[in-house]
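Just the one chain here, the form predicted on its own, laid out as structure tokens.
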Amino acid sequence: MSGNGRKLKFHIFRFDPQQPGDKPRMQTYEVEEAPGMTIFIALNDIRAKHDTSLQFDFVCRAGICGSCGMVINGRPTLACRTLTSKFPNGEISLLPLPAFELIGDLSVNTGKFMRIMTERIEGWIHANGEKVNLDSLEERMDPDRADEIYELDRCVECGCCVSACATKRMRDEFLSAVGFMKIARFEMDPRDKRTDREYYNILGNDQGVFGCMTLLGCEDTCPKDLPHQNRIAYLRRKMLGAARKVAASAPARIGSP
């Protein structure tokens, strides 16, 4: 039983792309389970007692930083929030998150992806040239709107939604759910002065919300339970409205009825 000396078998992906001649492989380790053990705790045990070369990422150990995202028994999730007691047969396979540059073993470079994504969507408040007075009080905001923005700001950029997205796996340029959540967060912020047309230029195409196949792997795997389905549907409605405005303002073609 869990917590009474049960032996766990970890089958872990090993590959160091910086090591000449190294080849991808699965390596098995045995760990004695402890009460309340998480995958993160088990990985530290393996690195301390069995293999100091094992690479994986962590910072906060509390599901806040998003660093320990990995594929656990086929599901992208956070190692620090996954109890080993969830696996009754004690067999656990660990793989790095796909769709990201591999650093080594279970470590991937999500930061590079997130920076490119943020620059692409211009993920900051656009005040349209308005000067900010640092001595003034904060702008007042409707509490319900502030709560909606805070809900989306809970994204920890772990990359689980990106790895679970079939469209992203097929289209490298697809913005993916984490980008949609970031855009939705700024679109609903009254301090951001961008127009629907400006947002349409960012995500009103097949690389944006219209490329989403609505398989909802993002919502199924999000460790923060963010409303991906709701926000993607909202952005689609907004972008359809913006598309109609763009079409209505376009000059008529010669010879058109």
The other form holds:
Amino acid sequence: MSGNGRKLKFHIFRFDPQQPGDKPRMQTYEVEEAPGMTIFIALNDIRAKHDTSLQFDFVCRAGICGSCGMVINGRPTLACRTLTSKFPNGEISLLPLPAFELIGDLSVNTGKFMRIMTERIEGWIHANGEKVNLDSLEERMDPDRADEIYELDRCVECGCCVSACATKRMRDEFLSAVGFMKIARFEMDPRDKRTDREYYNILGNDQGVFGCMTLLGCEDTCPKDLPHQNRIAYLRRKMLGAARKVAASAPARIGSP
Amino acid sequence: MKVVYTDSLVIGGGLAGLRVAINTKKRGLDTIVLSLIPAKRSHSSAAQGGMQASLAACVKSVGDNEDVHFSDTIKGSDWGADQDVVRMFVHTAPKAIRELSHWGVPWSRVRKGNREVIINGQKVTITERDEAHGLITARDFGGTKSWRTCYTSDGTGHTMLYAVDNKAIEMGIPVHERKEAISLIHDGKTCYGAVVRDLVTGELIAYLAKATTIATGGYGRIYAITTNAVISEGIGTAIALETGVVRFGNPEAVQFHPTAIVPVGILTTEGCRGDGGLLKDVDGYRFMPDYEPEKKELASRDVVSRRMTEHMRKGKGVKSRYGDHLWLDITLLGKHHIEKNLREVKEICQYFLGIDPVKDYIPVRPTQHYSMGGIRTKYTGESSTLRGLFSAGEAACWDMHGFNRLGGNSVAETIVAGMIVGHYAADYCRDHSVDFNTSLVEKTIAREQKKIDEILERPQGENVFQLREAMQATMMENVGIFRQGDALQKAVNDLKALLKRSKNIAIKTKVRHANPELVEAIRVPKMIKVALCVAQAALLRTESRGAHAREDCPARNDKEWLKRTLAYWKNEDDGMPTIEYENLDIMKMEMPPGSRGYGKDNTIHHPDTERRLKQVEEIKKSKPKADRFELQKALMDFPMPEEYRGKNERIGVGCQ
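Return the structure block for the form predicted in complex with the partner chain; the form predicted on its own was the one displayed.
All chains and molecules follow, beginning with the one already shown.
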């Protein structure tokens, strides 16, 4: 933990869309660095001492809840676990995550986006209406499979992958990596009874996995190091297979390559 | 005036709130959840280590069942818990976990055959049974007789919250995000909903409902350093308190978790010690066996936190610029185990401390963690004094934790209480029709609007950030792990003065819509009231029980203090809460008070204890052929919704 009392310069995006006449601008604040200081601590310090109108979102401040995604010196990441000591020249610029509705300053509406995404992909276990008896032994699962599902279930819906996605910036309706990772998670879960055909209906177009330009900003910025590249490639192959089957059953509609 | 009508209004979108909402929605009731934030960001997601339920699948939990879980929980509570509620809880927990499995939680599973584990600092090989392969496994946690804590790595709360929120989305339950309930609408007898402020537009909206459930979590943020999320400010508790009739049960029962990192107070899970991690001092010496030879690092949380503090007071802490701390050593668990089962811990160490727990010790110190106290309810989850108001999870004093909660029992409570309280809240909606008195609604909104106007219009006054800091400082200094009468009195005096000052807050940012300073100005006076209840209740309780440790009154005193504190705010202008007590009836207890088995037992017993113990023995003798269920029923029959009454199956023993 370093901290030499140096002065940090925060250049922060300011805009209140509800304030008539307000225009987006950058504002600079000076903060004295403290040992172990994170962007979370610094922003609260700025709000309490310099500018009480500054909007930002934190909840867990421990890198767990995904609330505090923002663009820090050009890179979308979680602010709460970013130490100020990481920036040798003490200049830190903060912008709200692009691709989400702006609430004000650094606060964006990821919640609305994620709810719509979950509804769109039906991001829940489709058990085909089986009624479970809660008194009986649970259905068994291969221990490795459980661990693999957990790997993908670690997504915190912070939105960094969405903000870092060039395809999403070109196509507003693009599902984005967060949606792909969710599908990949349910697809490998034996409790979800959906078929490839059903996943194809969600993913199998340009707004889905075929629209991805494979620039992999998602892989580069994911704070949880989820295997985006690997899973997107997997889903593409899988969906290509599904597409062939669909084509075989209804050639006139899909056409052949 | 904007009004939203519903049947079941749930304030709080964490595990407890969502699970209540699912149960009322399932019964065909219109249901709305209010949340400060997107539901998946709730503090439930920070629960790392696991959820207790006696599934008894892993070999180290063979023989575990509801009875053992019951006994551990009662002992853990230092006999402060409501035993009926604990029975309901331990019986429902296995069903809760199985339902969550069905909804998608990737619980870690039993793998048949040999595996190496660390127990008491030694490598030990255990052999999992073939027949248990693929069932939900469990890890060891503090204060339990059996391995019982089910988990997904150390992201248990996260996977649970995602599964439950996804279920709520599947059911089409609306979550109104960035909405804050700032006052309940009530007439002193019945609750009709809440006045809600939209945190984006600033608009005040009346949400009217037959049943209103508060599931807003704990009040850790009244302390300067806490493991709690920044939203755990006790506002739900406070708006209940401000009704003047709702009782705040056991406010003084505040838990300090042994292992939060220094200085920021972020939690490292009890799973670290459950999986074999050790606590060490400045000399690298493992000190816990000297204090607690039997349970060592895995004594109950309150005990470990006190022993750590004692040890630091002996000069054995590690000096740092943030004060003394101790070491948590998980290096002996090995890289593979840490990267698989303690991943969040590894990330937290890496990002916040710049260390690798595979090689380095983790600097830790006991830190405020959990609020056992909360809105006092009946076993149905309904307030004991305001009809139509329910509460569940950490916000409630249901009361299954008494004076100390066991690790793994909190996320378990959120789901179980969600199921049970959701069931009773749905019954309430079915059985009651409500007349909404629009003039009452208008009056309540106008009162809240006026308070906001006054804050915005006041040209000069108190700085809200400074008030908050002063409140947090006095709570840290005077209402901590070890407590003393004079320090508690000082906290009460400080807080009384702060409450007065909080009536004169002026803010710089004058806008009515999204305005973080206005949010603070609305919350801080409420938080000070909650803090005052904590400090005053702690001052008055002249005994030590569970997490409430009075150095000037070190004995647990059942004779005078086997009772639950009930704080309430009688008149709006009162400068102090009114405190009453509710006796715990030993003659109805299945498990009469005894020793928890830590240190020297200096309990001052209640005369009923001996009588009840005799009675219990007689009942047991009179039924030599009874199985454990019949015997339990004879000792203490407990209420239970029919849908959750079935016996729980376990591998190898069936439903026995």
